[in-house]
Amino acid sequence: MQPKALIFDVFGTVVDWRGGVAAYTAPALAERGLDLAPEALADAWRDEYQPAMQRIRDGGRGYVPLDDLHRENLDRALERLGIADAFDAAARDALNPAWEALPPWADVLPGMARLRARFLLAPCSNGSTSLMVRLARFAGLRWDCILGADVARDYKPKAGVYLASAAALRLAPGEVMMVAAHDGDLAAARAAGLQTAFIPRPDEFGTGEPETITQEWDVIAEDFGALAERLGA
């Protein structure tokens, strides 16, 4: 069955969000004499990302946006990372809007605007509304609306999230499909009857590798032009 509504992971599937935050965080290392590789500065804040919100997933704590979140887990990086003395809190503030101003990979923009001319658009991600709509901005992403966390109150691969996405737009489950580079979130997807498409993106954790798959999904695309010729968009 053809969908209605294509919803997207967005960190790592839309936008690099590795380059991205290495390239918003390099100036302030610089400028502080640091000899530090922006790229592991983005990597160790990465690191925080799951754990921060595994604590919400499993209850011990409630709902805090993303936004509140990445500002802690820098908190975190920095002191794992040696650095924290380096930074005050408006320094710190100041770098936190990083994920704010992300890339979109060379085919998303033009495979977007294939699909959103047959199907209904949105991101079902982590991020918090205020931050996917300035992101969208930053990344000139044309979303029909933004969906995911905020809406949910909660985080993926909860299956709550999906579901939510899915009845924000007035459609069964089946009727969306979720597109991600990610194993784990269309696994979690599929499991809440959403159709299910998966995009490698080698250079996400800068390996060349793209993440391993573990399902046949019902649509595997090199990228968002391929997903668009698959689609018939």
Contents of the next structure:
There are 2 protein chains.
Amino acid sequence: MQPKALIFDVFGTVVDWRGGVAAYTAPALAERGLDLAPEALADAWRDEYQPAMQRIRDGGRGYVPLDDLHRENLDRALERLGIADAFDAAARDALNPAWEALPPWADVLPGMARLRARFLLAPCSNGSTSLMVRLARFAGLRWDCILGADVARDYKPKAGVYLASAAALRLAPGEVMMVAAHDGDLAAARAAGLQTAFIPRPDEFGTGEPETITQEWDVIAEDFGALAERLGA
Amino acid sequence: MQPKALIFDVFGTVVDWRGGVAAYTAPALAERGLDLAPEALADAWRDEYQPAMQRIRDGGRGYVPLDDLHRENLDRALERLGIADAFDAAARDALNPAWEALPPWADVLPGMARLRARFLLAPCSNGSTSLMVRLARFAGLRWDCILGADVARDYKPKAGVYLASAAALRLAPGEVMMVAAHDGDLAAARAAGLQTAFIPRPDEFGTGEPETITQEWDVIAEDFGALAERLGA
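The form predicted alone done, now the form predicted together with another copy of the chain:
To see the whole picture, the full complex is given below, headed by that same chain.
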């Protein structure tokens, strides 16, 4: 059965968070004469991502939007990198919108234009509505609405995030396809009843290697153009 | 101070619900040989709108999306019009998407294209996310995200709907402008701290008369083009 809506993981699947955060933060590192590759800052910042959400998933903390987690995570990353003294609070606040300024992978905009002709399209990201709106403006993404963490007030891969996203469109889980470059995201989406599409993104972590997949996903396509092809869009 | 986002009442302000519902339901009336103007069905259906939401605003009923209220309201309207026997449940279900197939007023698409270059744009409607998404596809509206009733799980003019909409964009209420053809909507938005813009829609109720306004709204503009002009967009 063809899905009626496609919902997308965003960081890594739609946009290049590592390249984008590195480009955004590079001038601040250079200005301070810090001898640190901006990609290393991006990686250190991202390393705090899962642990910060985990407390919320576990119920040890109420829902806090990712914008605020990113700001807290930046404090930890700078500390860990030994460059905390170089950034006062205002400088850190100025770095935080890096996550709203991430470039799409080259295939994304043409692929989404084709997919849009046939399906409803929405992010199902751990980013907040605000973050997704501003990122969409930066990257030129055209969504029908913003779904994901803010709708469920919880974080993927909790089942409620996928279910609340389908429910917001008044669709059954099986009428929605989750598109992601991450095996764990798809495993959770499938467990919640959604269809699944895997798009390898070998450049996400700068390794040249896509994630290993552990299941036969409903669609496995090289990029968004190939996904459109496979779905007849 | 210029707003950063404009949020819009939709039914009446952006789209012509009366003409749209009449056009959508006319064939079903004609097929059944019913001697009723489709505008009278639209009016009777809309007459149930405020009472249905009021129980929820008052807390006498939990949040129910407008899609479901519309379906319940249709039962009441058909009863009141004395034509309930002519429509079985399936026929009523088939009429309910009328609210997703409403045409925009003539100035809306060009005006919104100008406004979009300068502001974030979102509906702040009592329609659900699902309803707003499908209506946007039908009418060609390009929103940054869907705000309104579903975000707050309550109905305008409750203050929480305006406040939750601003908060979803991580903006202060005063950074957001509510755009509406309805004086009461703007009064509630202003009381919640939002900026306000009134757009008269004399054809909303088929009377040729716009709503009477009771306050000097921050902007009063003839249509969306004039609103863009006034806001320098």
